[in-house]
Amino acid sequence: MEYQVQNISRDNFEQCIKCTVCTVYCPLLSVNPDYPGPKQAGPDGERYRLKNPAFYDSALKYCLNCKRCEVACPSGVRIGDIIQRARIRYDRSPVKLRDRMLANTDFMGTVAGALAPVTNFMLRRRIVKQGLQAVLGIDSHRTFPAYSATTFAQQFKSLADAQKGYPRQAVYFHGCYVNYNYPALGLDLVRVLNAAGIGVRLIKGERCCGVAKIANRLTDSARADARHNIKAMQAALGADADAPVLFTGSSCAFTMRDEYPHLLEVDNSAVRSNMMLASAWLAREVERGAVKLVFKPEYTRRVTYHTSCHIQKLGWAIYSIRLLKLIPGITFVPVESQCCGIAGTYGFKKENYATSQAIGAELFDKLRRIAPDVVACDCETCKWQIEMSTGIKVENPISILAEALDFEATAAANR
């Protein structure tokens, strides 16, 4: 006879067959064993909880939200998802000042940015870290990313008009880092698009993907965001409903992704195959003959790439290293894919900071180790943790792709 699970959960927590894969690859629980552990925290945890709420354990609170344990289920069950979701509904604990600092990061953006060189000169005076450990909470050690006295946004006007004039077009959704802190990221990825004949068109008044603001449990606020979000972003594909919507950002993508349908219940399937990593696109453009790309001679670098959690989970990685491959002046030196430990705000946080740098301890010793002209990776706040641990440059692809290529020439090859 045979017998078939039924489930009654949406993230299939009945399909775990208790085999601890989850476990062997998560990268917290052997650094804090205090974190009771992916199968217990998920699919064990959530039949109690649903009997009685009462069974939640605060311990959760140490997730990542890496999703690793999720690429390694041999079963398909969606144990962040049910880690967070728990957090979301059984966690009543109030909401720290500094989370919501933290999670709020188009208002963060905006004060810093407008006070940008004195905002940067403190963030690196010792005394203003200390204080800010005292006070908030923020552990002293952590190194902040400066922010850019003008936005990727208010720079993007001058070049706005020229877009209309390529055939192709591309919605990009440049999001919070590249707005406030690292313009220069959005730049690139114009530039190259352009030199491939596609233009570019912004997301009118997008907000923050909501990334920080589910870790940090403001969910009301991070669902408000995604439903303005879509609609945004629908208003900016227009009657161009197949072109891609692109991001440099991969928590951003992912969060957009799949983490508004799963945690946030927003409906997203209008515009979700649109979604895609620009480096990502511009890789398997390039495969099928669509893009043409037409690099420096002179150009060369050693490079590896990082593989952040979130874009393990996306499935993504594959198409940013074929597309630094594409460059004949790279010499690809590859790594194991590893949690650097950071987890956006996570690694932020004074009670987190020792944890966070013992995830990636591995990983920086195997990159001081490799000792790349650049460690090249499509998560900001993978770029923040590494070069402070390090000391090793990280850029985009895009950006390494931008320094190796013959715009003119690519944009004869693209005509």
Second form
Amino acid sequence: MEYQVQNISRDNFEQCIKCTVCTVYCPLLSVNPDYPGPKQAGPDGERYRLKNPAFYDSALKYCLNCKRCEVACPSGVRIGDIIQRARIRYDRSPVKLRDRMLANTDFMGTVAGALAPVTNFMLRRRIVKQGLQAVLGIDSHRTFPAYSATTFAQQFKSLADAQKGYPRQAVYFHGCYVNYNYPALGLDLVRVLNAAGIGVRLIKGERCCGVAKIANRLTDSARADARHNIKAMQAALGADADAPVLFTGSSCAFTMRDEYPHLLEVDNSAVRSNMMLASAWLAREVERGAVKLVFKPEYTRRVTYHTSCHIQKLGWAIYSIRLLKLIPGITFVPVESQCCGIAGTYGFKKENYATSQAIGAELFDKLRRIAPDVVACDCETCKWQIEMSTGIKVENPISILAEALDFEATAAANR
Amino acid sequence: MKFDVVITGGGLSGLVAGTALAKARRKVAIISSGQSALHFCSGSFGLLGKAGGKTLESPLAGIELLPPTHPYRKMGAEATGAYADAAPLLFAEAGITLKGTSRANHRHLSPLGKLRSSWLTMGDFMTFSGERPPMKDCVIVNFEGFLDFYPSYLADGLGALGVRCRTASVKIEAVERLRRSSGEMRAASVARLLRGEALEELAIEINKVCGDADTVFIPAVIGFDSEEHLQRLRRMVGVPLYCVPVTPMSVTGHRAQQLLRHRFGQLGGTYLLGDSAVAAHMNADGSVRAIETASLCDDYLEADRFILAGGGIFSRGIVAAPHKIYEPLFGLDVQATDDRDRWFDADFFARQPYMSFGVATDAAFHPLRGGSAVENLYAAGAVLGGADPLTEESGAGIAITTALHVADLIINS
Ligand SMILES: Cc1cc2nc3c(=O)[nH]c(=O)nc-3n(C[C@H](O)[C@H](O)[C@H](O)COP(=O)(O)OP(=O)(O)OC[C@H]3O[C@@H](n4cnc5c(N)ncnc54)[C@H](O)[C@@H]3O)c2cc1C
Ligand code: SF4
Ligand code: SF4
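Which structure goes with the form predicted in complex with the partner chain, now that we have seen the form predicted on its own?
Okay, now the whole complex, with that chain kicking things off.
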């Protein structure tokens, strides 16, 4: 008999054995009956779409791109990628103004930040929120993260010169959130790394990683940013080809590491192995003895770790948890990894608000029952969602580390 | 990263081995590239149902009829029985109720109301001995629009066993919403919604249609994450209530997987879900040094001992290329033939040779590589060759007992 020797398809599409495991783990499926689910939206639907693009189902726009289906699939099918690629290829509906605004984090950040006091005041007014909902479809329950008057990049300038004096160097991709909304996190990272004897370098002309543009189908623009970012990253590394490129946001890390080559078809192989989440990288450095951390004896906290969808996909939650467990004053309480429902800009849209909260409900319940002092999490949008929905404080592991660290003793130990 | 034991594969056998080792205070990591075959388990575990062409009442009595390379033969009937009897406690500690013993197979009902035999069955389902289920008059309740359950076939099957049956359907507000998308009214989605108040509503509806039935059957869609929901429902319904398996995904299988994983975590184990072992790094003496995974990149998982529990062809622990059957991670020797035409029998219902393909091991479950045993590596579960789980009805039994056996070998070494 003659056998076809190999059949290689994109995203492992042909590897699907129709087992339906993915449908059990899609957080969207039981709360939004309009969504066809990963199997049908992904590999099953793709068979039809390959025959005729008219089979494209506009309900694919509901997909959170959380990739929890991919994590569950025993056959390695890149279900989430198949769905996002289908949206990019077949969805011809115009991108709404609201979606453009939510996606253009750089532009929004620059304008809003420049007018920070006014913007923050305005974005908290009920009337403004209602206006945003009526005109743009941004849900009025959402509290916009405050914009910082000076960006992280601006604040970093005064620290830049001192960085060259450290024996080791790391490149830091701060992302839009740290830059425009929460420079404190970026500053925490710089302090922690400096104490560990590591100097920090920023990426000249850094642009948004593109996660929001991809979600909102502004693919060409995302691709241009991606190409730019990879070049800029290489330039920032310069002669230190082995230095790490660190992130404090799991979605930025995931997008640049995996979505660039898979979805945007931008080659990142020159820097891919350098890219690492800051908390993961630090945990590894401590473990191999290259970095020593000394903690304040009086620091005590009850902490739980929320595994964001993208860190689940990256497979690095284990490192953040190890990092937290290094802190002697921390009582660590685990919580099952599950989606909080925000999925970046998704939960900000009026039409998604109810779904977004329904997805997160179970997690919020569990967190309320655990009642930790702080929830550690490597994703900024999860932070907004969990803080808004539970009132419990959420911090990046790096900020928790910075709070617990005895900086002087740590600096001395690493000299 | 350094562990005492690194296990590749986080299905039934990887988790059972991991839990036993973690209980013995070993530092264990499990790598699992996706979810496991447990999601398709009907709710009953087979130890040995058939051997040498005979249907067995006592599973252990059939072990001597198996071929000499069979995993049970390697352990011996006595040890296999001891491991089998240790299993229910290990599951109970994870919150999973299993009924049955290795001394005799018990009966339970198939989705079509036929009698089946098994070793252990989850607490959701009815078990009994003999040829008649212990009831006279039952009502089979389904959710309107739920298509993965076949009440009338079940009624016919039970009727043939001498049980009077009625069928009824109920509407539950929370579940109704799912009907908007007909394709996705699946067991798992229903189970996620049947908790809290929805469960009370269900109890009321069941009590309404119950009449003077002595037993109620419902589809197995209760308890996505714990057994507590079914216990609550049972307390609210006046008569004994049992579930009947539905078309997979199996809610009970999913629950067992989650609870085992949770238990493993509680014992301090590290479970890397969604990560894949992509390469094995070997020492010069032929032993395993470390496992490389897709997500952890150059941070290899080092250990003193390793277990391969990657499952069979279904889970890619064993891979079939057009003219080759191979074990992809270590390149181990497999019990299989390269002659593709002898992999399968054209008669679909005949015994399929490929079902018994798997890793070859020595008597102590060390896999062979180029003919010699890899001393710090063990294989357990469906990845093992020499057994035909489908024909023998031995899948879960092999997964559990071999896992406990290799855990024991490691603990005592
Ligand atoms: C569809 C189906 C239904 C079944 N139903 C029953 C039943 O009802 N009763 C019964 O007794 N038996 C049943 N069986 C038999 C079943 O094989 C066993 O019960 C048992 O579940 C096997 O467990 P395992 O842990 O050995 O393998 P699996 O459950 O297959 O688990 C192996 C795991 O390893 C992972 N893996 C593989 N390679 C790698 C790698 N390189 N890196 C990381 N992870 C990897 C896989 O993704 C998978 O999660 C069924 C089998 C199948 C396929
Ligand atoms: S889990 Fe993977 S193989 Fe199974 S149906 Fe989904 S995509 Fe297909
Ligand atoms: S990416 Fe998330 S929301 Fe989209 S299909 Fe997969 S699991 Fe569901």
